[in-house]
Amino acid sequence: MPEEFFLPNIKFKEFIRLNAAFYPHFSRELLQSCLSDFDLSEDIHLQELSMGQKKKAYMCFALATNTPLLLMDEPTNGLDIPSKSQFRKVIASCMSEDKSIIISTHQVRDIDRMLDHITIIDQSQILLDQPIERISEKLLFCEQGIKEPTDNALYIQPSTSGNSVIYSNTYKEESPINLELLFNAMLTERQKLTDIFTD
């Protein structure tokens, strides 16, 4: 599923039945179940469709395809913050252990509750490549107050609240992850968090 994609001057219904035949294991059931999430149905004219409305209309039409795997760039942009929600629901509702989403997407706090393996790519180079919950366990994030101390800390961003910090999880605490914290930290302390993932 591409970020920018063209959508024929049809019926979704028409653009289903041309294209379902492409993918032998098509799922009507999938299709009626992610429509009737985003609030959608067949009968819609995809040319009328805000370029919003036409995301999740392809959207709907990728995930029935019940593919094994299924790239998706971008797929928020465009999105408003009622359809990022239905998004996360819709995707939730399609997984299964059989099947795998890659999301390629600068927007990570609108997929970040979704993940259970994170790459990070930086100038087609690979930062980072582990699953979550080998990065909750040896990392822990945390807000603090500007005047609290960071020692040991293996990155500090300036926050709203004070600091965000990452620091080695040495007691197992758990802590939700901060992609975006994450993604600053290994371009610009790479060796210092790459060492904490090698022992």
Given for the second form:
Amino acid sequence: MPEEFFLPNIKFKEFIRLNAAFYPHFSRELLQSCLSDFDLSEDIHLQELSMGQKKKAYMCFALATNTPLLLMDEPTNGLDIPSKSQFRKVIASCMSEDKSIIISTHQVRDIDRMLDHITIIDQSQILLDQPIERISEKLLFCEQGIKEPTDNALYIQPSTSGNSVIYSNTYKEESPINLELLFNAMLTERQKLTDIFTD
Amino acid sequence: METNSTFSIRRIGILLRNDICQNRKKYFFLFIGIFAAFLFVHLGSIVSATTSNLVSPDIAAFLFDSYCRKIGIVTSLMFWIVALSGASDIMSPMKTKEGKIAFLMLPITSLEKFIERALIVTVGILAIFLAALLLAEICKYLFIPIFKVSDVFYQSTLPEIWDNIPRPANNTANLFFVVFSCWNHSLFVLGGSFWYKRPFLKTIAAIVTFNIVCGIICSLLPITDLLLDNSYIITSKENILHFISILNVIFIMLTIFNWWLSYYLFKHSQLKARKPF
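Alternative state: the form predicted in complex with its partner chain, after the form predicted alone:
Full assembly next; the chain just shown is listed first.
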């Protein structure tokens, strides 16, 4: 599912009829379920939709194709705040063992609770390629006040409440992964973090 | 779906249906344009042939012949414009970035996509052209009673057009005409596969430039001496036919090469491929 996509000047119903034939595992039920989650119907005309609505309609079709691998490029771009919640709900409901969804995005906060594997790429180089469990196991993410000590921190980034810090997770504590922080850390402290994962 | 290793006529059929449904307005307007042009020429020719019903049969026959000739010329001229501009439109789904993404992402093989486009720009365009020609011919009968023309004008012009189509089976020269036309058509297919935007004009410009360059090179080479040295070719009919047969083979091979190159260009097309023009 590309970020920029072409939708013909026809009704969505017709688009489905014409394109579903290419996908042998296309699921009408899944399509209906996604459409209802996004508050859309098949009777819409594709050229009368806003950018966000087009994206939602296209996303519903992409998910309904039931392909074992689905690549999504910036799926949340152009979606408003309620639509982003709907998107998370739709993706969560479509997840299954026999299906992989690869999401490429800069809007990491939109999807950070849904991921089970993270690959960070910069200038065509893979900086990090690890499952979420392993990142949580190895790194501790926390927010600290400005005066709190940051000894042994792997990476420190000033934030509105003080500092966002990454530590080595020596005591196996649980912390929510801050993807933006992790990305910035990988760019500036790549060697330190790589060493943690190679241990 | 094993789209990388299998070939499916069914998938070509699905894509054809998609293409026709999604571009139905474009094809309809093409049909209407050809139809309107033919009807205009029919009516214009009929108006110019308007005389009293009482003209002698010879004059009426002469006027009808002249009318048929006009229609024949316009038909062949329009056929070439439509066929060549249609051929250069072979990669029209790839004109825009979004269109290119959508077309390249379709889960069918490159060969199937190329065959589908080739069918549209050959069989599809021909079908639209013939349908428009036929409809204009039929509609002409609605207007004839309005004008004062001889009864001979109630005959169809289509037999005349049909008779003037070169039959490859008749002789080698006609075969050469067909082969040469196919080669020309394939040049526009190649142009359309190379330039996605304004392919028709760019292909014409490229052909004109190529001819000018070749003309200059030929003028610098001792071509006249070469022709005089080989003038035995035109001394007998057999030699000429033999020479044309060789040309036929050469142009058939060049046509196949152009189609293959078009497919190669399409198969290796990338989303962000840089082109010199």
